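Take a look at this single chain in structure tokens; it is the form predicted alone.
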Amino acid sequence: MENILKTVLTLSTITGLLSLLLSIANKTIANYGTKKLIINQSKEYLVEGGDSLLSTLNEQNIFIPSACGGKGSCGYCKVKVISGGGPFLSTEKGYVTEKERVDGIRLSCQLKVKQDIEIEIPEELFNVKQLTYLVTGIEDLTSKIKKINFKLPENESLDYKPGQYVQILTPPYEGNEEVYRAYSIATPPSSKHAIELFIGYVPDGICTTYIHKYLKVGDKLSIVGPFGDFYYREGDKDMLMFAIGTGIAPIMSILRYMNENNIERKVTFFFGARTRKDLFLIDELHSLEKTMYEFKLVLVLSRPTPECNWNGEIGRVTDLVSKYILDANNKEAYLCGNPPMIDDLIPLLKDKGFIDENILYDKFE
């Protein structure tokens, strides 16, 4: 017992010394002083050096998309660095292509602001807001997916395009630090003061665990957005939509927008799930078949059970390409789901003659 206590005390002492040394290092070695940040050749900021570019931008209320919360595991927080970014880092290699690297593209969560730095970002990111939403409703759509309704104060609003997403800032809880996680908006842009998100449970997921097990009606959450280049494109092409699970969220935003505005385009939506219990919003989708210009819903189950009493399509949404799509003539595709689904669908659509600019997709990590 005495030896155990000595070991614990020794480890505690070492841990304390390491923490002290890190603290001293942060205040001395990592003290880079005030640096100049120039954005798009027109906006200039004086910032404290030493932190990541992503965090530095956040401190200036400029929010770059980062689905992983700055952990370097999503590759969303890319910016173009004109000068001052320092050497390219090994942690960026898996997310920045060689062509992007040549063009100056970097992961803003990885590079540190150690000198004056000049960058370029899309102008629309200056319109991104961090707002405090009130949770007004929580509903189980399936055993693993919840619909969360959020509302803003009347003097606040969010302008977004149908199909875009926001990031929830999950507060610290049970030893977990705060993190950002991305979720697509399911409501149409006309809903400026209230939004709806579909959030699936991921075991050990920091944000999804908080949402599913701790969040209550009446709570408030900080939400940042809008983000994303996956959104409805104006035009007259026939629209083919593919989604599984919570990938239906941006599709619903687009469909609701089209329905509200009486847009006259042909739309076919292929929605996949494992069993009948995993399907949701089906009544609303069938209602859209009656009210939209020309909308067809095709449901497919990959693992129907006898209890499903299923007489519809069986397989994966990818299996429906050969059956329902003859060619790419006057068509564009909207794909929403996990990476394997998207990666399987794209070559199948290209085999039908689709080109890159007519395939829009949102990979749900």
Ligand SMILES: Cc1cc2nc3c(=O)[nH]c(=O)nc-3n(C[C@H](O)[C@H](O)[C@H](O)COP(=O)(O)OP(=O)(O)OC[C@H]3O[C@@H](n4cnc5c(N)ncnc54)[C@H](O)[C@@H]3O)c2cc1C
Contents of the next structure:
Amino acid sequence: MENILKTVLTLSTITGLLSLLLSIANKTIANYGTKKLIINQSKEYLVEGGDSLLSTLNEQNIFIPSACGGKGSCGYCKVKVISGGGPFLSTEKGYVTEKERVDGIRLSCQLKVKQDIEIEIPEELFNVKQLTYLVTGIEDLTSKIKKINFKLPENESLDYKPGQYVQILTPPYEGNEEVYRAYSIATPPSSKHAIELFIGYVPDGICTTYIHKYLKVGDKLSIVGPFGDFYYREGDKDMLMFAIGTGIAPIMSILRYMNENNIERKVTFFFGARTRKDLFLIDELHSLEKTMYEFKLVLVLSRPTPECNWNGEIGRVTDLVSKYILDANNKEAYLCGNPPMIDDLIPLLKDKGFIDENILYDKFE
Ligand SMILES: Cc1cc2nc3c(=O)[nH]c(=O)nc-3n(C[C@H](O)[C@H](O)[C@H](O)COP(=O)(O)OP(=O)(O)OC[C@H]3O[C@@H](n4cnc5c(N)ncnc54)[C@H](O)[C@@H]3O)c2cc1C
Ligand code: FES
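Could you drop in the structure for the form predicted together with the ligand? We only have the form predicted alone so far.
Full assembly next; the chain just shown is listed first.
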């Protein structure tokens, strides 16, 4: 009995010592101290080392796009590292091409700031703000998609381009940590104090479950933006737009902007859904056909039921390319929706002669 007690005592002393050593090691090894962060050769910050570059920048109120919230699964948080980035990590491989890697492009959510670091980012990211929005309206657009209206305090405003997106910071709930998720702004840029988002429900999705189950009018949410290079391009090319589901959000921002500014361009919008019940904003789209310079709406249902009483197009938006698009002459395409839809559309448009430069898209992944 005495021997057993001695053994237990020795073992617990060793365990205690080991955990003490581990905690000392953690504190000393992981304590990188203060480091210098230089951005665009012109701005210098003193930052605490040890955190990811993405979080370190956020601490300085500099927000890099991060649609997956730093999980290393969206590839949106790329920055150019001039020096001090440390070795390229295996977690970056799937998102950074060989050419980008040679140019110093890194995933800012993956690399840790362990030494002085110099980076380059687009100047417009200094205009990205994190603001607290008040929820002023929640409306069902379909059984799975909600329109959420947000308002800023009087003294705050958001400048964005038609088609850009913001990131919602979902607060912690039901054991989930806070997460950032990307949502396209559906309002036109003239609406600086209030924005509208269309948010589809994803089963077990952290942000969308919060929005669909818990968010109430009167709540406040932290939103950061604007981000994105999917936005209206000035010019005189005819515009072909393709969207399914919530992919209509940035398209609405662009259409509303063009309508407000009487822009004289020819636009055709192909909008797809499963059944008639999954279509939304149809009245507004039909009224745009009357007020815009030359706007044509083509609706397509993939699974119309007899109740749909449907005599319009049947199939997927991809099926409409061969029927409606003759060639790529003086045309540009705006595509928005889930990744398979975009991946299927791009080769079809290329077959018609579209070059990469004239195909703009936002994949909602
Ligand atoms: C630039 C950009 C703009 C976007 N704009 C919009 C928008 O306007 N409206 C909108 O509703 N969404 C939009 N999204 C998608 C959005 O950012 C989220 O990915 C989506 O809402 C799911 O978030 P979540 O936290 O609920 O799910 P998560 O917790 O991230 O995911 C939970 C699980 O569901 C899977 N999953 C995630 N998304 C989908 C999906 N769409 N379909 C099926 N499975 C999925 C994941 O793989 C995971 O297994 C956009 C994405 C990007 C990158
Ligand atoms: S934030 Fe998504 S990969 Fe870095």
